[in-house]
Structure formats: C-alpha cells, structure tokens
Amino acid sequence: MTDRYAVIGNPVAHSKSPVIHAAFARATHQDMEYGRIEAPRDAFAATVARFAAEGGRGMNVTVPFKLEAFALAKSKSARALAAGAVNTLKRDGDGWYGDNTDGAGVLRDIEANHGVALAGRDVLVLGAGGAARGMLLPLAAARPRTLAIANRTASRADALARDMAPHAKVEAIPLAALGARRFDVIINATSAGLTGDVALPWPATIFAPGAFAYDIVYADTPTLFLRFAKDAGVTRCADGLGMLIEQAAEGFALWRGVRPDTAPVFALLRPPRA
C-alpha cells in the first residue's frame, strides 16, 4: 500500500516540496505519494486529523502552522523542543512525533554544499522569529567561536537568547552595537527585502574579510540581502534553496529511514546555466 505524505500550509500552492520528495522517492525506490494541503488558518488540527484518518504517515509543516504543529505533537525531538516549533510530523502510533529540520538543513547546506565550516568562526543570525529559533541549536552544535543574534525589536532577540540559554550560548546584540562587530558567517533569517527594495537595518560593516553571506530565502535572482552583501564586498554568497532541499532530506530520512542524495535535486530545481 502506497504511503501518503504532504506539505501543509497556507498558502501552499507555490511549494516545491512535492517535486523534491517525488525525486527522493524515485531515487530511493520508496512506495509513497506526496501532495499539498492548504489548511484553513483556523482549522490546522482538524485538517491534520483528517489526513491521519485517511492514512497519512507524515507531513511537512510550513507557515503559518509551525507553532500549532508543535502543540499538536505528542512527542518531540530535542531540536524541536529547543526551537519551540515543528516543521516535520511523523505518525507515531495514534499520535504525531514532531521534529524541526530547518536548522539541520541550513547547517548541512552551509558546511557540506558550500564548504564553509562554522567551527571557530563568528556567526551572526539576523532575526529572532521562528526561522532563527529553529536554526540556533544546530548552529551551536557546529562549535562556532561566537553565535549571536540581532533583531529590529531588541527585546525579541533578548528573549530568544534567554530561551536558548539551557541549550546553547547565544548572544543578543542590539542593532546600534552591530557597527562595532565583524562576523565570518552572516545568515539572514528575516523577511527583510521580500516586499521590494527597502533600506535594510544593518550596517555594511558587519561582514568580516572573507565573510560568507547566506539568505534563507531562495530566488532565481539575488535577494536584497545578498545584493547588500555583495555591495559591501562579500564574494561568497548563497540563497536558501539548499536549506529547502537539505531540510527536506532530513525529514525524508526521518520518515523512510534512508537519507537521499540531494545533489540531483539541486540540478532539477536550478539547472546549470549554459
């Protein structure tokens, strides 16, 4: 019997997850199907329950439901507990097991695909929302020299650093103090720039010589943050397509017990230019 999986969100029609997981299934010879489910914003739990009743085995959870997925999961991974959010659900008996693969996806993309080791480096995460929260524990596990966060609303960064204190040492830096600091790896985990060309709130001096700039947003053209980094002299930049693919592979391994090779999916979603 074919196992059923899906991505759930609102909106979700744009999601590349079905393409990614179909490629993974073909490559690893898994008998499974994967679809999209757009849940009403006030009916996440009911939609998930219906999917389970119809035989659903696992779900990827995207905006705006990651906090609701956390509340729904009966048991959770350590990284989901640290993040306070769930982006992957696996059917476990009569309930759901919740995981958060976002941070593992970012880390694997940066280190394995782009060859940037975080150990001994100064790392800055821009933002203090769900995306930033999900990646801090895996980033800390890579043993950077320092791991810092900065956010427009300083109180949110302070609160996140306090929440992470039992799990990892994270420094919250006020925006006004960023001008005096330099970082080797800068990760944009905010939505700044998604609504057009706006003034970004960070000083261009945050990039240390030889810095690597990473935006979790993926696009066919450089994002506003990556253009900002290049204007500041940064030559090593990447968007979040790899994060999307690698976090999906992490979830696929949780569901199916095999981790697929991600390289062919990169070529599928972003073919090399002639």
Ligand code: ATR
Given for the second form:
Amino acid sequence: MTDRYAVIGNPVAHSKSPVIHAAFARATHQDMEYGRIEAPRDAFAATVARFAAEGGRGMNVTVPFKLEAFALAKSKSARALAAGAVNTLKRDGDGWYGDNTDGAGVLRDIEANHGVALAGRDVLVLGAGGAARGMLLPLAAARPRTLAIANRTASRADALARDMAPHAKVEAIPLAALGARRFDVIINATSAGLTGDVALPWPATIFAPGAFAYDIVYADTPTLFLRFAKDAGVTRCADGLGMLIEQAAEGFALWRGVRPDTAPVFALLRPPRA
Ligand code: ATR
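Return one more block: the form predicted in complex with the named molecule, after the form predicted on its own shown previously.
Complete assembly follows, chain above in first position.
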C-alpha cells in the first residue's frame, strides 16, 4: 500500500514541501504520496489524529504548529528536546515520534552545499525565537570557536543562552556590544524583513573580512538581510532555500531510511540565473 505523508500548517498553500518530497520519492523509488493539509488554528491535534486514522505515516509541521507538535509527540529526539519544537513527525506504533530537522538542515546547507566549515570559526545567530533556538545545538556540534546570539529584545537572548547552557556554550551579546565584535558566519534567524523593508538593528561591522552571511528566509530576489550584508561588503552569502531542502531530506531519511540527493531538487527549485 502507498504510504501517506503530508505537510501540515496554516497557511500551507505556498509550501514547497510537496514538490520536494515528490522529487525525493521519484529519485529513490519510494512508494509514497505526499500532500498538504491546512489545519484550522484551533484543531491541530484533531487534524493530525484524522490523518493518522487514515493511515498517515509522517508529517512535516510548519508555522504555527511546531510547539503543538512538540506537545503531541509521545517520544522525541534530543535535538527536538533542545529546540523545544518539532517539525517532523513519524508514526511510531499508536503514537508519534517527534524530531526537529531545521538545525541540521541549516548546518548541512552551510557546510556541505556552500563549503563553509564552522569548526574554529566565530558564528553569530541573529534572533532568539523558535528558529534560532532550533539551530543552536546542531551549530554547536560543528565546534565553532564562538557561538553567539544577539536579539533585539536582549532578555530573550539571555534566556535562550541560559536554556542552552546544559547542552552548549552560547554567548548572548547585547546589541550595544555588537559593534566591537566581528564574525565569520552570520545567520539571520529573525523574521525582520518578512513583511517588507524595516531598519535592521545590527551594526554593519559584524561581518569579518571574508564573512559568510546566511538568511534562513528564502526568496526569488535577495532578502533584506542579504542586501544589508552586501552593502556591508559581504560577497559570500546564501538564502534559506537550501536549508528547506536539506531539512526535508533529513526528515525523508528518518521516514524512509534512505537519504535523497538534494542537489537536483535545488536545481529544480532554483534554476541557474541567466
Ligand atoms: P520564529 O519562531 O520564526 O523564530 P519568533 O519566535 O516570533 O519567530 O521570533 C522572531 C524573531 O525575529 C525574534 O528574535 C524577534 O526579535 P524580538 O525577540 O526582539 O521580538 C526577531 N525580529 C522580528 N522582527 C525584527 C526586527 N524588525 N528587527 C530585529 N529583530 C526582529
């Protein structure tokens, strides 16, 4: 019988996950189908239960349900526990196993696809929300010299660094102190710029010579943060399309036991610009 998977979110119409997973399934000859489910905001658990009753084997969970997916999962991976959020569900007996593949996706995109090794480098994550939280443990595992976070609301960065302390050394830097620091890899994990151009609160001096700037957001044209980096003289940068594809591959491997090649899917979703 064909195994069923789906992405669940609200809204979910724009999600590229069905295209990505269909391409993975074709390439790895898996007998599966992958759909898209928009759950009412107050009915996440009921919608997931219905999908399970219909034979659903796994789900990708997107905004705004990652915390509810965490609460719903009966067992969880260490990285899901550290992130406090679940973006991938796998059917396990009569319950769900929860994982979080977002952080591994960022790390793999930066290191394997863009060739930027984090070991021994000074890494700064901008933001202290769920997206920042989810990537800190995988980033720490890559052994950077410094792993720092900076957030508009300093207290959230302090709290996140404290939460991470048992797992990883994360330095919370107040915005006012950022001007004195330079970083080799700067990752934007904020939602600044998602709803149009705003003034970004970080000094343009955070980028060390030869720095790599990464935005977890992706778009067909350069994002606000990547334009900010370019104006500051940064020449190496990438948006989060690769992260999206890599986190999907990580989930696919969890479900199917086979890791798909991501490069063809990247080319499919972003043909080389003329
Ligand atoms: P997510 O789960 O996507 O991380 P979130 O928890 O709402 O979403 O976090 C959004 C992040 O973007 C926060 O770090 C937020 O900063 P605050 O904690 O100060 O709110 C950051 N953010 C949003 N808009 C921003 C802006 N205009 N400038 C700087 N940071 C911004």
